[in-house]
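As a starting point, one isolated chain is supplied in structure tokens, in the form predicted on its own.
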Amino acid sequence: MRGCAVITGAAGGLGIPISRRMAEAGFHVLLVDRSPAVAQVADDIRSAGLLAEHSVADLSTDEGVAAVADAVRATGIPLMALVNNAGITRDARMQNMTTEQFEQVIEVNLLVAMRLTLGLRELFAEGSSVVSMSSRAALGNFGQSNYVTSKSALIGFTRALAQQWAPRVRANAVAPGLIDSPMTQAMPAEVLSGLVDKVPAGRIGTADDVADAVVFLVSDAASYITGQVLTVCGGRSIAP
């Protein structure tokens, strides 16, 4: 057993795929979400013959967090990765976001991973990773300026991290680009198509895609690697 290892979001979206990577890769999970869903998640990674616990918190609040160290506690093995996967949408043009949609993605993308990153300082051991999962929307994005926020000063905040708790803990960031998922399938598909074709690798990418790289920047093969973006677009944010 490699350590345990805490994902949020672990409820739905890419939080599933990431937290039975992490399983298979050796650690003991912990899921953590709002919605009590996240038991079930633990459920079937159990059936697998794998380690999972769960954790119902609203990691917006200080009560939230301790649940979480404190679940980290009962395990009674050292705290070797955190993956910062929660987030939100609140799409919409500039001109016509309100300031609550804005405050409320900075709240549960940005202010969530700080809050419980640094509530689980004192529990991380020696050589263990941080990834905290940003977007390749970092880089602008039509109708998300409160995500674009979020999400490029996620990665402020990774550099940061990397550089004043090394060389202790490792920080790192995953940026996804276009990913097969419940909001792409939603699109009309002469849309979807379309973004595709934009796309170096030909396709678009996979949940399976991402929790990989989660997997690998957590993983002794990548101990030389913090402070760093590794985006997970097929070539997206290069492509004319």
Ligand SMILES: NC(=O)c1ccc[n+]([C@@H]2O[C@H](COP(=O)([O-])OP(=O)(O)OC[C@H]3O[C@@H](n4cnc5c(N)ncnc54)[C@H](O)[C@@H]3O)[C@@H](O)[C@H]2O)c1
The other form holds:
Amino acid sequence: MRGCAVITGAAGGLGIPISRRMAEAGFHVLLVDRSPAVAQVADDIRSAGLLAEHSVADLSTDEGVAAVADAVRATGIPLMALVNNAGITRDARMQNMTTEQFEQVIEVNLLVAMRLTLGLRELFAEGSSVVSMSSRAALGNFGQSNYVTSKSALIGFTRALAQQWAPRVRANAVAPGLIDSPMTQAMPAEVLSGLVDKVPAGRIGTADDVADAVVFLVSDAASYITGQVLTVCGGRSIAP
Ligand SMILES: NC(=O)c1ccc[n+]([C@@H]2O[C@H](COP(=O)([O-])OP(=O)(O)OC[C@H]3O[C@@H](n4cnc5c(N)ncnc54)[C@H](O)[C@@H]3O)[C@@H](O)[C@H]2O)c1
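Switching from the form predicted on its own: structure of the form predicted in complex with the named molecule?
Below: every chain and molecule of the assembly, starting with the one above.
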């Protein structure tokens, strides 16, 4: 067993496969989500003979962060990984975006990750790592000024963390591109196929593609990688 790994947003489209892959990689996973559905995700992982528990917590609150820290301590094993994956969208054109929509997205996508990471600071073991879920949208996406801002700020936070907590803790970000998820499944077929046509890899990404990148970054194979962004977009970010 490789230690405890906390995964946030663990009841979501990417959170479920990330949680499963992390458990398969030998972590005792602590799955956190504000949705009670996270209990079923932990059950399913345990059914496969792996180590999982869950915490239903709203990470926008100090109580939620404290509950996760208590749950990590209660495992009695070292904290080796944190995956800041919880995130939301509140899309609108720039001129129609309300301050509330902007603040909600910054709150969850940036401040939840910052608060939880700092809230677990004393628990991180030597050689542990933080992976935060950014997005290829950090480069810019129409109608998502709040999301773009949050995801690029998360990269800044990752770099600052990597500098300041080295060498005890590594910090990296994953930036998924077009991924098969409820969001993309809701798009009109012709819009989606137009987007897929722009992906050099010739296909939409899967949640497992993203989960594999997370598992790599927390592994010993990535022990010399910190402060970086691993873009998982089938080459879209370098396409003409
Ligand atoms: N799905 C994609 O195509 C895609 C692409 C790029 C980046 N991302 C990023 O990946 C991450 C996961 O995306 P997803 O598609 O699985 O989203 P999702 O909506 O399916 O899951 C997000 C989860 O976060 C949880 N959550 C939100 N706010 C929370 C809070 N305050 N406290 C605790 N839990 C909270 C939700 O309950 C939900 O289960 C997000 O950060 C998203 O921005 C997703």
